[in-house]
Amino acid sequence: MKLYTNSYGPGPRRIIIYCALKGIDDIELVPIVPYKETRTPEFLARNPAGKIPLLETDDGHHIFESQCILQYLEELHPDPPMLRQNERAMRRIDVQSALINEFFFYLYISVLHTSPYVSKGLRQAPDADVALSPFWRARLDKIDEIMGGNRFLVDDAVSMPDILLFAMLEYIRHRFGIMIPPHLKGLTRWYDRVLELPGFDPIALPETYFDEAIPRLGTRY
């Protein structure tokens, strides 16, 4: 199989920080540049979104979408499994990741709205910002009440919804400068415990990132 990703964006990462857990390694990983590459007529012929991840299987097929494909490797990868076996914990897992991609759908469009990165071309409305941050924050909030006093998100192991924050939380904190609110120290004691674990290793964007980003999104500051 391949996997045509890059080591930074979330999305790409989760592929990443699930083959680490799962000690898989027989994926060949293809690197590509997002837009410059992801645009081009044999890229998106494998992807009409032009987007990555994109896994390319054994027998031909390509899945994109990341959660697809998690869905898509566990399936061939059940041990450890990282969507739980006894109901209750799938329900859980079910909850926390819907309120994780809810809590990045908000703050994305708040952020598009009020951060200078992403300006270029876009006529920003920073009341956006005012009516959209308490949503995603408020996600913030559940998900820490809902882990409770367990180790990770769902119970005491290493589950997807701790792969799908955390891939989240490390781009935007590099991207837009947004951290784990000081309050929630469940999720900040969370975050300490994820980084020992393989593959969660703080993100490092390549040293061009903004530079090549800037003149296509807007300024860094």
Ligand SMILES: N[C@@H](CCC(=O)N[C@@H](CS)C(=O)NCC(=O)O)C(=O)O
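Here the structure is a predicted model, which is why all the values come from computation and not from measurement. Between two forms, the rigid core is the largest collection of C-alphas that superpose within 1.5 Å. Numbering follows the first chain given and starts at 1. Compared with the form predicted together with the named molecule:
For Y18, the Cα coordinates differ by under 2 angstroms between these two forms after the core has been superposed.
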Contents of the next structure:
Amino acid sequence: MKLYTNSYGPGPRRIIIYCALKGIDDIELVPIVPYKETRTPEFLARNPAGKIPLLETDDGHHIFESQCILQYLEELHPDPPMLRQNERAMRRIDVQSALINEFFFYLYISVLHTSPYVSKGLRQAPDADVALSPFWRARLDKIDEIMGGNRFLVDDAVSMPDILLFAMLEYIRHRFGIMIPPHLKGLTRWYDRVLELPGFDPIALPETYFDEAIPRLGTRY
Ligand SMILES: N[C@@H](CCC(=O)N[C@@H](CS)C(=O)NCC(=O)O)C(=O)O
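Switch from the form predicted on its own to the form predicted together with the named molecule and print that structure.
Expanding to the full complex; the earlier chain stays at the top.
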């Protein structure tokens, strides 16, 4: 199997974190530069959406969308289970996963319209952040509320939503200086708990990602 990927994008990081936690080390990694090598005719023939991560199976099928790749890998590597067998946990996994994807959708549009990192080539409308910020904040509040007193997002063991959300929060923290709002104490503790999981390596963004923007703009909550 081959994974077309990079080492730091939030989608790619989901797969990297999953494989580290599961001890999967037999997938060949093919490094891809996003927005460049993702737009070539060869790449688009493999993934019409032109995105990484992209998994090529041993029988030549292509699977894209990080969540779909994780579901496929989970079928091959069911232990320890990241998508639970019991009905109640499965429903919580579905709800948390849906909220996480909504959270990231709203947040990413906000960031696109406000971050100097992504301003090139886009006509930014900073009001988008004002309009959308309550939407992503509400999703994060709900994720925290559903987690309640559990150690992880669904129960006391790691499951797929932990991986889905962590990769997103890690990326926006390091790239855009957006932190977990401090009133979400459960999620704040959860973030540190994930960082301590065995096999887990923190993200390393390429040098080219750093400029003076975060020091200049400060972190946001
Ligand atoms: N929903 C997709 C998002 C993937 C995504 O946005 N990938 C970015 C890098 S993290 C990408 O490949 N961008 C390149 C492009 O748009 O050309 C997933 O979860 O896999």
